[in-house]
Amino acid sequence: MKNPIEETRKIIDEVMEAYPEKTKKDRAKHVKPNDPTGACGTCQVKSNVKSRPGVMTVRGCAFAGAKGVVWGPVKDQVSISHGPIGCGQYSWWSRRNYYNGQTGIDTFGTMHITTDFQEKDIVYGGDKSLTEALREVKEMFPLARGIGILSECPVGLIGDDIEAVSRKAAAELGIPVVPVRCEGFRGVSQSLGHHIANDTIRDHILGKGGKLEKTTPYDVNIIGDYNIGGDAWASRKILEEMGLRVVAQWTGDSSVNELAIANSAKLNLIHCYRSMNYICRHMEETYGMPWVEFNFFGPTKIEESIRGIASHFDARIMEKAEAVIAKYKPRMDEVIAEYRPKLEGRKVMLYVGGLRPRHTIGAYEDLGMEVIASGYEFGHNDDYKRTYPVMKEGAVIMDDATLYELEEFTRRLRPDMVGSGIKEKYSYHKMGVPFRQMHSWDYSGPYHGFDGFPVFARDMDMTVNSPVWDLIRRKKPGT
């Protein structure tokens, strides 16, 4: 009988053969066959280290993590990209964080505000232009509840004192002005940007100024849900039907005030562990607020999470939780009955960021699909420890994979669909492999909750079973 781990190890060795000896030795530490039991001592993936020079990575930078992920969705703060125009322009359009409000009046999430660094700013410093920009922002957008200064690489290289500028501006303008030292060269990936952004919320906003007038025993925060395509709204709907009150959403469709009063809640519910576990740990240590992870992808995980969340409250909430599950089960069964026959047995390869490499597995399994490979762009060891038990034995686990590795594993494993990011999308189109952009749901969504699962199932069927793929020649292994 074949050993799945050894069979996968052979495939990995074949892919690594193309590298020079030193690179091969290094990259082999980051690609492993999965062992769900943890008994295999050589199956642990190395992670959260710098990408190898000369080997193309699809990671983002600290600026992307702070501005594009954590601070960008805070709707009533104006986030200034402090530096040359290019980085801010990229981060402006790269996410789909839905929000309520009137853009340019009381919400600013889809606006691109930049200090537009020029050569003179590099030579003489950008402090004066930054001060002018802060005043202009306050004058143009009087309903802004805060301003963030998100620094790009040149700011750190020339030593601009954005902290001093922000202190003076906050006193002058009468609103929080938050300096975020998220220069792109910091750390090994966008993950440090998440951490830096969490720390600036902690230091400048959380528990400062705002106060929840009336509390209840059922107050919760949604942490690490960025409302891609309306995800946080779908999650919030479930929690409110359970009888809970959502005090704050971090940070999709969130406000500065929500960030400030979040310490008044009773429980933090964290969706994206990687980007927001830092603030949850801080609130637990400082305010005694417990936190629990939840997963609202697919009915199996939704039901598990609803019951897990309800267990932190009284019998009333637990009873209402069961009523919510019973209410939506017939609809979920209908979706599975419609789409599972079309998707049963199809194989999926995932390579994404944040929580998606493991959280979406249950949703695929609800549709009869099998995830045969998965990996993180910027995962840490604790992400992989959470991933091993939910993957099949012998599945490929990848950390900071190169495009070469992704393509070669695709040719050898022959998945029926790949879910990854925008950088990989068009390479897979050229290969003729069904592809889904799983960072922003390929401009669809939501995918969370009972509202999202029918959309998820439809999109997976539309992706895998589209006749267009038969019109593109697919390369065979070794060609």
The other form holds:
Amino acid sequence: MKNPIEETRKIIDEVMEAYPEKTKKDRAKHVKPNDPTGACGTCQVKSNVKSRPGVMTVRGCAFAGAKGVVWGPVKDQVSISHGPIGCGQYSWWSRRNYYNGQTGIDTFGTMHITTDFQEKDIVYGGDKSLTEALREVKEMFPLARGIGILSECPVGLIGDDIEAVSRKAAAELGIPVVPVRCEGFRGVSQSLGHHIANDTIRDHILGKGGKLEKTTPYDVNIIGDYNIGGDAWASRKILEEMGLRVVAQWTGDSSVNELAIANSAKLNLIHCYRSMNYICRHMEETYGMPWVEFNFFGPTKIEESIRGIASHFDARIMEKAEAVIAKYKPRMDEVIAEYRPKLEGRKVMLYVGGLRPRHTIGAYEDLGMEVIASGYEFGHNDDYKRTYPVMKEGAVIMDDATLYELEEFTRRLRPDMVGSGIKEKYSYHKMGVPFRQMHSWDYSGPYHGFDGFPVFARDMDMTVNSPVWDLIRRKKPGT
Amino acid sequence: MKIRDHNELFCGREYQEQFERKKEFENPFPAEKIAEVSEWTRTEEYKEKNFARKHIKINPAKACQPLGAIFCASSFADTLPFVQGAQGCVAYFRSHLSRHFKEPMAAVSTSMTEDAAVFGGLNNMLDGLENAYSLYNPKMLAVCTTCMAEVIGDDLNAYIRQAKGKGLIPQDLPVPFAHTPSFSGSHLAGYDGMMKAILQAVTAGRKGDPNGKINLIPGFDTYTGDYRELARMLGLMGVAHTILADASGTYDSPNTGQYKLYPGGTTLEDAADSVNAMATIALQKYSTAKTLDFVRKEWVQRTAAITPVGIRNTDRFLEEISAITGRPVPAELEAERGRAVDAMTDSHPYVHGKRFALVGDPDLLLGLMSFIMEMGGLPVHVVCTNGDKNFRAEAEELLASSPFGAKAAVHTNRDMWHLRSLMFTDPVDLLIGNSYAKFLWQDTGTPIVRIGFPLFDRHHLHRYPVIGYQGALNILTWIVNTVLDELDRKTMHTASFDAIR
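Moving on from the form predicted alone, please list the structure of the form predicted in complex with its partner chain.
What follows is the entire complex, opening with the chain shown before.
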């Protein structure tokens, strides 16, 4: 009988052959056959270390993690892309962190606001100009509840003191001004940017001057949901139906006030563990607030999570939890009856970030699909530990995969669809492999919650079963 | 089965009530206050404050140098853009270009981190060149920089020499390099710098007999349809030519079930031979200034920069080609001109006297302004974030040349938030800009015609040409039908809802 781990190991070894010696040695540590039991001593993936130069990593940078992921969605704060023009331009409203508000007046989510560094700022420093910029922002946007200074590479390299500028400006302008040292060269990926952003929320906003009239025993926060395509709203709906009171959403559709009052809640519910476990640990240590991980992708995981969350509360909530599950059961069954027959047995390869490489597996399984390979752009050891048990023996697990590896594994594993990002999307279209962007939900969504799963199911069906794939006249390789 | 996604789902009562409940925790300003500030931002008073700001840009319409550089590099065959610096930049460039073209875009980074900030990026470059060459087998590695490498002052020339000296990449592999600091110029300067570097590298020692061709440099042109239109027009004229460089092969490749890292582009052999052409014509001036200067001085070629957007600009362009090559403009192109002009005579009542706001890159703006005035339209607000004083002078001269330009003001180094003030205080009928200009439509209700870069929220517009007579016909069609769509929307509850227009 074939050993799935050894079979997969053979494939991985073949793929690694193309690398120069030094890089091969490094990359081999990042791609492993899965062992759900943990018995295999050589199946642990190395992670959260520097990418090799020149291999075409998919990763972004700390700025992307801090501005693009964590701070950007805070709707009533002006997030300044502090430095040259590009970073803010390329991250302009690309993550679809939905919010309610009047843009440019009391909310600023779809805007690109930057100090647009010029040569003189590099030579003489940007602090003086930044001070003026902050005044101008306050004048243009008098209803801004705060200003974030999201540093780009040069700011750290030329030694600007944005902390000093921020302190003075906060006093002068009467709103929080948060210096965020998320220069793109810091750390090895987006991940450090998440951490830096968490720390700056902790230091400048959390527990400071928020407004909350009353508290209840059922107060919770949604942590690590960026409301992509309305995800957090779909999740909030379930929690409210369970009888819980959601005090703060971090940071999808969040306000500065929600960041400030979160410490008044009783329990933190964390969806994207990777980007926000830091603040949960902080609130646990400082305010004694427990936190619980949950997964709102697909009915199986949603139901499991609802029960898990309810178990932290009294019988009233536990009863309501069951009622919520029962309420949506017929709709979930209907969705599965419609889509499972069209998707049963289809194989999926994922290469994404944050929580998705593991959290979406259950939703695929609810549709009868199997995730045969999965990987994280910027995962850490704790992410992989949570991933091994939910994947089959011999599945491929990839860390910081390169374009070359993704292409090779696709050729060898022949998935029926791939879920990854915009940079990967169109090479898969060329290969004729059905593809779905699993960062932005391909401009669809929500995918979270009971309202999200039908959308997820519909989207996976249209991806795998579109007739356009059959129109491709496939040339033989090498022609 | 009825599935409601975000477009419908959140309009439902349950979610609307949820949003109301959520406000308890948001501490929002009272609705009256928001309305008051919103009104105030539409006033002359706000406009003055807005135009007084000097240190912050709000919704600017420009990108940074390396984006232009890698776009340029990727338009050459078998060429891998290679970016010395932090890796996030390259992730951003690739995403940005893929979102516009809906095509894959390959480029590598040297993934410089904090240690490189201290010790320099030499090791990153050596490892990067070796890895990129072994994995992706390019025939050229075109190097540019992020601001990190520029601030710490990496010596690209020395690094590349070392890489070759150590045998990490072949001695004869062309590795042109351009310094592309993001804190100066825009994507246009990056395109220019990279083009000059590539041409310099691939033509070295190749000066020989004249090849009887002309070179065409499209500049930072993100319309793949333009490259094909250009080749078609010159084909009809029977003019042998080289497009430097042809982005359409890279950014509009056929689906054959195979992913090709290098699906097309101008071959390095053709590029090398460009030094022997009889002339070099750029289709944009502000993204090719240094390159044309180099071509004039080093190759001693006749040069010109003409953007063939609109009828008269296309006339001028074809006349120039004709003058250089001695080949007449063929009857077929003349007939196309006639058809485009005929279409303009049909549509002019819907464009004449219409007031336009425009935002975009300098050369395209000049072409569009010219074309709008040819139809009797009135450019009113012209915003060019990356326009310099030369552009401003040229634009003002163009506007002064026609009575239809009399109402216009040109705003360089301004952004779309300035344009918002202009559109509130001095409204227009139509807006022309990229996808991000849609927020101006959202705020002011002014219908938008999407022309420029990036175009993220409409599909395939970039596959149509905007140059030549065909391009004029396309732009005319987009403009006039936007006017007519808007007319239908405005008259749908009145007697004026005409079936024939």
